[in-house]
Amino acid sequence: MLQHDEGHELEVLRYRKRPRIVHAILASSFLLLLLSGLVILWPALSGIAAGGFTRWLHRVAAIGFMSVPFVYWIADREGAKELMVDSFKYDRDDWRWLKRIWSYLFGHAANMPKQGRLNAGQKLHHAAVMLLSASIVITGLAMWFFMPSLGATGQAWAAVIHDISMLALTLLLIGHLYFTFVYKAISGMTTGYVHEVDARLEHAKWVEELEEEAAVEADSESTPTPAI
């Protein structure tokens, strides 16, 4: 959907409510994860641990985190399913910005090849996290329900695991900040819509697709109905 906004710059919606919240859901869950798991883990912070509320926190964080591939289905089920399709499909163009990559780490998009919705570093981006996650809520679950039952080796791995996976997914989120503010992308999560310069800059494919579905819509508007 392209419109102009108060200073009549024309922006795209990028991101509907819906999927905002769940975002906003996956954000929050993990930061919880991420701030209570060091309290648990690191000794320094020991004395913030005593009592068990932290820990009590982080099981309440596990079940966020766990719970947002559901709500995601509920709230969006034709974006859930096109986000988990387009995170593993690459065309030519998205080999192409691979090999080109270096020059998008250093803010220089403008010479990349075309994208679509995703571009190839967000496909990557995704394709990771959905990895990743289901990593650490595997060897989360062994942890909260089967510890007992894993033995000492166990009980080791899933710990270095976990502990490793929520690692990368960290790394990943500070990357996912960089690239946020370095290409404008924030108002797609705060308002949804990001202006269209930008937009065409990283998915140049994806806004001409819109800028084609708006204009097939304005044709079958304009054309008269025949009368009967």
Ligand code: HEM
Contents of the next structure:
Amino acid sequence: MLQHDEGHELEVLRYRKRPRIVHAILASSFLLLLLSGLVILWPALSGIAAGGFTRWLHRVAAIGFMSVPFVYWIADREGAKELMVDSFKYDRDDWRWLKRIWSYLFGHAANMPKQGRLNAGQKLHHAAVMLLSASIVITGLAMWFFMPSLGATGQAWAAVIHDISMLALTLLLIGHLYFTFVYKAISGMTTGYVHEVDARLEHAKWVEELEEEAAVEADSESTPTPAI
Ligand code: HEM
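Next up, can you give the form predicted together with ligand HEM of this protein, since the form predicted on its own came first?
Let's see the whole complex now, leading with the same chain.
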């Protein structure tokens, strides 16, 4: 959807309310998992972990984190499906875009191949988030409920895979935040809208599709209904 804001700049609806709420649950539960996990893991912080509160908090955050796919599915099935499919589907422009990813890293996206609703970098990020989250959840549940039956080697493997997946997701988050601010995308998750100029820089094909839809809609509204 395209609309003018109060300053009369053209804005594009990027995320409706429900996916924004899902993203807020994902971001806050992940940050809580990260902080409580660091307290459990890091000997220097063991003083804070005493008394079992941190372990309890880590499990509460884990429940929030695991609820995300279910909440997304219930709240916005079409959006959830779109995210799943788009994150793993790459066209010729995506591969051409990835070859020039250095330009994007330094904030120069203007002359890169046109991208759809998600650019190829976002597709890779979102796909990695899904795979790493699955790894964190599987190993986390194994350590939570099946610790005795894992044996010493199983416990060590579960812990190593859990921690490495969490580290990888944290490094991805740093990149995610960097691109959010470089390409002025934050309002997409706060108000839901981004400026058309910013959207076109990263998602030109998608903005063109929205413009075509808006033109068809305007056309059908202006065509008089034949009198019967
Ligand atoms: C904590 C601060 C965070 C901020 C400021 C932030 C910001 C954003 C923004 C602005 C978008 C929309 C980008 C676009 O225009 O498409 C987005 C999307 C997304 N972010 Fe984050 N994010 C944060 C944390 C996280 C975390 C921790 C994860 C994963 C563990 C994550 C995963 C995602 C995913 C999967 C999407 C796509 C959402 C969808 O299509 O429904 N984000 N984020």
